[in-house]
Structure formats: structure tokens, C-alpha cells
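Just the one chain here, the form predicted alone, laid out as C-alpha cells.
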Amino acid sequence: MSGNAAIQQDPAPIVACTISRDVQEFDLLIEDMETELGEGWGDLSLEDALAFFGQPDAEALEFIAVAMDDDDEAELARFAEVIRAASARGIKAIVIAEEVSPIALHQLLKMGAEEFVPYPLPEGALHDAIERLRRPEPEPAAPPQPAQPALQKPGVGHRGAVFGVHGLAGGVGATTFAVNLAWELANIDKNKPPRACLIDLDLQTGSVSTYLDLPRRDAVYELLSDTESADEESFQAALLTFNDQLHVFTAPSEMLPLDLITGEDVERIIDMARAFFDYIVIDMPTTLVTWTETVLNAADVYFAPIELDMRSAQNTLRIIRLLKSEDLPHDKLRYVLNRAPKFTDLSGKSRVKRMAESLDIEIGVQLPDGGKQVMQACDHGLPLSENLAKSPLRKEIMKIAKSLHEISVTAEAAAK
């Protein structure tokens, strides 16, 4: 037998390496490490990885974790090289990352970088990424088949309900909301996924493509400018889909006046998409437009995010008083409180209970606060159940896509 076959045999061959500036300011990660792969593991540091990789022990390893933090950011060409140096002898890398900048990680992860997980690590974290770096390549595509072939209309008369989007201030974490109720609704029930659409409107900065990972299309903008000549062809074109569940209508690529679309255009858009979805997710821009009254009307619920704070409290106010002045539908509004208070923190109750009263409105939904791991998960381009399964804010959110699910389903038997 070869050399090499024979440090194969060792007890405990060496499959994985961290590397960082200093290993032990990431504790998190040791006992992770150990638990996953007990003595089968190393350290080693920014100035002696690059040589270990030409040595013959480096042939063993399956995987390098490469922790780092904000004060490592100086530094970053040097773990971008660690990285392409490892990628380029087939040693695949995870980003242990801790309050780094979201233009940092896309960088290490052009270099390479197979997976990120935020530090400090949510429970199961690493152990997912290594599993996931651990599964078998992908066989050869199969010869190409139509893009959405799925994409069918479920029947005659169907029409899917609407939920529309709409932050009443900058920062309140409206896309995430919309982003991911979209996708609990797609995947609330396993047995029979509803069909579910997420719809970007917000034409000057609509991030929902960058939520979910996705490029911006071309037609997205064709079908904007002309939505009379729009079929059903042209709407599936525009159209992507992430994890093949949720169908998506990114923003265009390029910022467009807000005024480039009207009531009748925007009609036509839901409509069509009422056609082939169960459910439809509105992701509306802050500002009013002539044909934001086109939502509100035809949804069936109207989410509204606010935060516990003067500019929320007023804008509530003052969008109240413009609908009732136009008799347009303000019960359609739901209110919801992203970064509420904890359960502990009576004062913030309180306060909570006094805009409400103040306001005259009901705050029927308190978002916990998800902290930097939810704004890191969306520069990932995830949803929050793909790496933040147990965050107190995807559990609620998940509780709301299942109201709503279930109010659904009730009405469509009720309707036979």
C-alpha cells in the first residue's frame, strides 16, 4: 500500500481545519467542532494554513471553517486567498462570520466559500452546513425541460387570496415580513403546498430579490411597461422560482418611477396572478401611489408594519385620516409590531397598550426582535426557516402564514 493509504488508517486522520486569528475567541465553534468530529479535527492560523495545503496531510481534509469578526475585515484579502487556495485543491469552506459586513461575505463566497453560518452559532448550524457539504455532487442535468412547467391554472373561477405588504416607515422590516410569510405559506402544508407568489412592486428599491438570492430579469420590466399586451406566456416569463415552491416577481433591474405602472396595470398583474396562485404576497413601497388604493382593494388583508416609536405612531395617524377622507377600506389594515417588547419588559407593554389606544387601532401582531442573525440571514438570501428555524421571529410569522391558512381552507369548503 501506498504512503498515503497508510495515514489514511491513522485513528483519528485529520478531515477538518478551523482558521482564524485566534481560534479561541470562537468557543462556539470549538465545542461544535468537537462534537461533531471529535479529535478529527485542527487549528491553524491565517500564516500557516496556506503552506499546510501543499503538504501530503492536507490531502485528508474535507472541509475548512474560516472564523472571523468586524476587526478581521483589514484582513479579508488574506482569507479570500485561504479560501481560493482550498477551493482550488478541492477543499471545501464554511464562514464562521460575526458582525461582518454583508460586501465582505459575498466576497469570500465568490472565492469560493461553499457555506455561512452566523457566530455566535444557532443550534444545529455547523452540523447542517457539514451535512450539506457532505452530500453526494448532483448528477448531469437532464435534458432541459420548460422553465416553470408546473405553473398551471388549478381551475376555472379560481382566485387566490391577497395579502398586501406595506411598511408605514423606513426599517421596519417590511420585506422581511413579506419574504417570509410568503414562504411559510408555501410551505405550510406538506401534503398539499398551496401555490404561492411573491410580488415585488417597490420598482426603486425593492430588495426581495436579494432576500432570496435571485437576479433580476429583464422581463419583469417588458411586462411593466406593457401590461396590455401581457399573457399568460409573458407572466410565467417574468416569473422565478426559489427552492421550487414559492413562484417570485422581483423588482425590476434598473429603478423606475413609481408612476411608470397605474391602477390598471397593477389590476392586471393580480389578477393574473390570482389565476394561477392560492396565495399572493404584496410587497408594496412605502410611499403612496395612485395605484396603492388597487391593492388595498383588492386584498384581503392589508398588513401594515410599525415599530414602537414617534414616526410610526404619526404615520399610522396620518395614513388612517387619508383613507377614511377617501372612503377607501381601513379595516383591511393589520398592524404589526416588529421589534416588540419582551414578554419581561412591562414598561415596553405599557407603551405598547398606549399607542394602540392613542392611535385607536389594534396591534393584533407583535414580531419579537431577531437581532443582527435575521438582517444576516436576508444578505444570505435565505429565508429565516433555512438557517434560523428556531428564531422566535420565524416561529410567529409561521404562526401568522398558518391563520391564514387555515381561514382559507374554511372558506374555500364552505364555498362547495
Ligand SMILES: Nc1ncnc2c1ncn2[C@@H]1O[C@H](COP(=O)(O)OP(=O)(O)OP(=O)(O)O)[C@@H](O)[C@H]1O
Second form
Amino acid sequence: MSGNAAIQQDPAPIVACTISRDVQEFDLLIEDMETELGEGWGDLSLEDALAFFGQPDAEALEFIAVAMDDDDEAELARFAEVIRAASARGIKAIVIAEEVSPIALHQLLKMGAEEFVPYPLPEGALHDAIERLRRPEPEPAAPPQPAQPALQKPGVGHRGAVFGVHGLAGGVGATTFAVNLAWELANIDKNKPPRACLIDLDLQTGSVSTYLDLPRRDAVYELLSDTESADEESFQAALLTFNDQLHVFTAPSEMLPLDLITGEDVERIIDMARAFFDYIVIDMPTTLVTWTETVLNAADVYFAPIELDMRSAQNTLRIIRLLKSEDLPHDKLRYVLNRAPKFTDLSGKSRVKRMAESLDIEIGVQLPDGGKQVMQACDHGLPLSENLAKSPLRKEIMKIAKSLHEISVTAEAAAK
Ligand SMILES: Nc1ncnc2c1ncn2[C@@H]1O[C@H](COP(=O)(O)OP(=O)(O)OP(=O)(O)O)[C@@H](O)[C@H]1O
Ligand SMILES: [Mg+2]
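Got the form predicted alone; could you also share the form predicted together with the ligand?
Next comes the full complex, and the chain you just saw is listed first.
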């Protein structure tokens, strides 16, 4: 099977089509299509595809394999249109992509593409993608969450406090701290619960939604990709609530480049959050990005979780050096030593002291190791207070929440 020849009237029904600018540029795809479907497939140009979908021959089509490379990105809208039209007719789409940007892929997946396979095709990848397409549809997902009641604004000029959380090395417990701090803040005063919001800006590997068992909404990507047109309504549409008390802006469902957003975007999001909430906890990516500065500047406190190890020590030194050289407010950093040695571990205690001295920092908060149970609580999508209420880790985080709340209440009273 070759070229842009129109679909041939073959005895075997045509169950699939490749669609591309020139299929000859994807010779491995031709080979794999022949292996998978024999003569039961055809090739269409982009121009012919839309017209073909409307013809009776198209009724037997099971799927299309849309092949594109980086040269095609300028024509992304046409590819997206083909996928949308196929999906509207119940024809599934596999995208075969060679060096296509994640943003372009995201657009195509949004238009209804079900599978994405990189080109050159890895061994068996097309076969596996076709198998997955042919699997029966899974049980319908849980019904969508009911619409959230509209948030009430506390009043003109209200400005919530912002707490950044930035793990200085991967896996040091930043998200566990951020999630539980936000939850404790939301529950700090039963009579007058503060309005708390948790924002996951770890756009690629953010796990807030996992730790609170919340779905990732499309509205999040839509808001992030165009904050200029965002308003209070779209901001609220992107938020979810956990147990009716904590408002959460999860990371998007797709892994997106961290530079998808700019400092201005982040500033707009923080400003919107500040208008509605008393406390905003922001979980940051470990990687420094252009907008780290924006959050650092906006933050009232910028927590920096670390562990008692060499990589945390070295990264701490590096971030302090960088912040100083850029004249950024490094004094906002509050070091949080996670998995800190127990009270009785004297050698551990002296190592903490030596680490603080050698880095010339104050380690004001130490969080104990809570063992496997903490990971299990996270995996179950629950804050510690829900089933590990008495754990020393939860108690420490609660103490921090209390002191932040007290500071804020005192400041508010003084301002009156
Ligand atoms: N004090 C603790 N005691 C026991 N387990 C912990 C503790 N803190 C974090 N964990 C566990 O360690 C793992 C990593 O934690 P977490 O996801 O919070 O780290 P992170 O710094 O956000 O990681 P990433 O770099 O992926 O963002 C999780 O399984 C979590 O449950
Ligand atoms: Mg994290």
C-alpha cells in the first residue's frame, strides 16, 4: 500500500487509514500497518480525509493513524480538525508523532485522539495501541462532581496570605507537607474556619490530586494556557473542594512544560486566589523556573523542605547563592527538615546542628519520619488528620498551621 492513492476498492474491508502529509515519510508505519492489517487499510491525504469520513465506505473504519512530524506543527489546526471529525463519527484516532511538541500533542489528545505513539515506532508499539483501542470501553467513570457553590468574596481589598512550599530535592516530602498544612489551616478554627486554597504548580509531576484523591480538571489547563482571559468564574471552575473545606487547584492532567506559564500568569492566579481565600498554599516544582521568583516575592513564608543528606545540603547552598546573586528575598525561606532524627538519636541531632551551622541557616521546623503509614495515607488520598490524627508528623504540621494562623489573626486585629 503506498502513496496518497485514494482508498482502493479492495475485497478486504478497509478498517483503518493512515492520514498524513506524505505517508512515504513514515515507512515504518507502512510496514507495521501491513503487519497488523494486511490489505485492510488505506492511506489518505489530509485534504481527502474529511470528505472520505462522510462516505459510506468510511462506515467500516475502526481507526485512523494520523502521522505528523515537527514540520506539520504549523498545520496543527488541520490535523486537529481531522481528529475531531473522526472522533465525532466514532472513529478512533492514533497519533504517530515524530518530534512533535508536547503542547501540540496535548491539543490533539484534547480533540479526541485516543493513543499517541512516537515515531520511529518502537517495536510492537502500534500493535499495542491497536489492542488498547479494541478493548471494550471501561465502566463509565464516577459521575462528575456536582457544581460547586459559588465562592463568596470576603470583601474588597482582602488579601490572603501566601505560603510557598518548595522541596529543595526530589521526594523530600514537600507535597505531603503542603497538603497537610493546607488541610490543617482549613480546619484550624471550627467556629470560624478560614478559607484555604491549595495550588499545585508542580505542573509535571504534581501529586496533590493523588494525595487528596481528586480528579484533574480540563479547566485547569484551559486557565493556565490563557490566564489573560481568566476571570473569577473560570478560576472557580478550575477549583475542586476536598471534604467541602479545602479548595484545590490541581496540576493539569497532561504533563506540561514548566515554561507553559510565565511570571505574569502566576501573578494573576495568585491575585485571584488572594481575593477569595485567607490562606493559599502553593506546592512548587523542585526545579527553579522563571516564575519561582514570582511566588517567592508574593509569599509571606516560603517553606523549603529538606532532608538530612548531602543532596539537600548542596541544593540549599546553591539556592541561597542564586537567590543572593539575583537579589531575591532569600530570608523568606523557612527550612523544614523532614524525616528528622528522633529526640533520642543524639548523633542524628548533632548532625542536624552541624548541617545548619555549615549552611549558615536556621532549621526552624523538624518533621519526624512517620514510616510507611504516611505513604499509605497519601496513596489513599487522605490528609494525615483523617486516619493518622495522632501521628507525631501530623502534630508538628498542625503546630505550624496554628502559629501561622495566630500570626495572621494578630495582624488582622492590629490592622483594625
Ligand atoms: N515525614 C515522613 N514520614 C514518612 N513518609 C513520608 C514523610 N514525608 C513524606 N513521606 C513520603 O515520602 C514520599 C514522597 O513525599 P512527597 O511526594 O511529599 O515528596 P515531594 O518532595 O513532594 O516529592 P516530589 O519531588 O516528587 O515532588 C511519599 O510517599 C510520602 O508519603
Ligand atoms: Mg511533590
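All figures in this text were calculated on a predicted structure; none of them were measured in a lab. By rigid core we mean the largest C-alpha set that fits within 1.5 Å across both forms. Numbering follows the first chain given and starts at 1.
In this overlay on the rigid core, residue 62 has a C-alpha that sits 2 Å or more away from its partner position between the two forms.
In a rigid-core overlay of the protein, residue 348 has its C-alpha displaced by under 2 Å between the two forms. Comparing the forms between the two forms on their rigid core, the Cα displacement of residue 213 stays under 2 Å.
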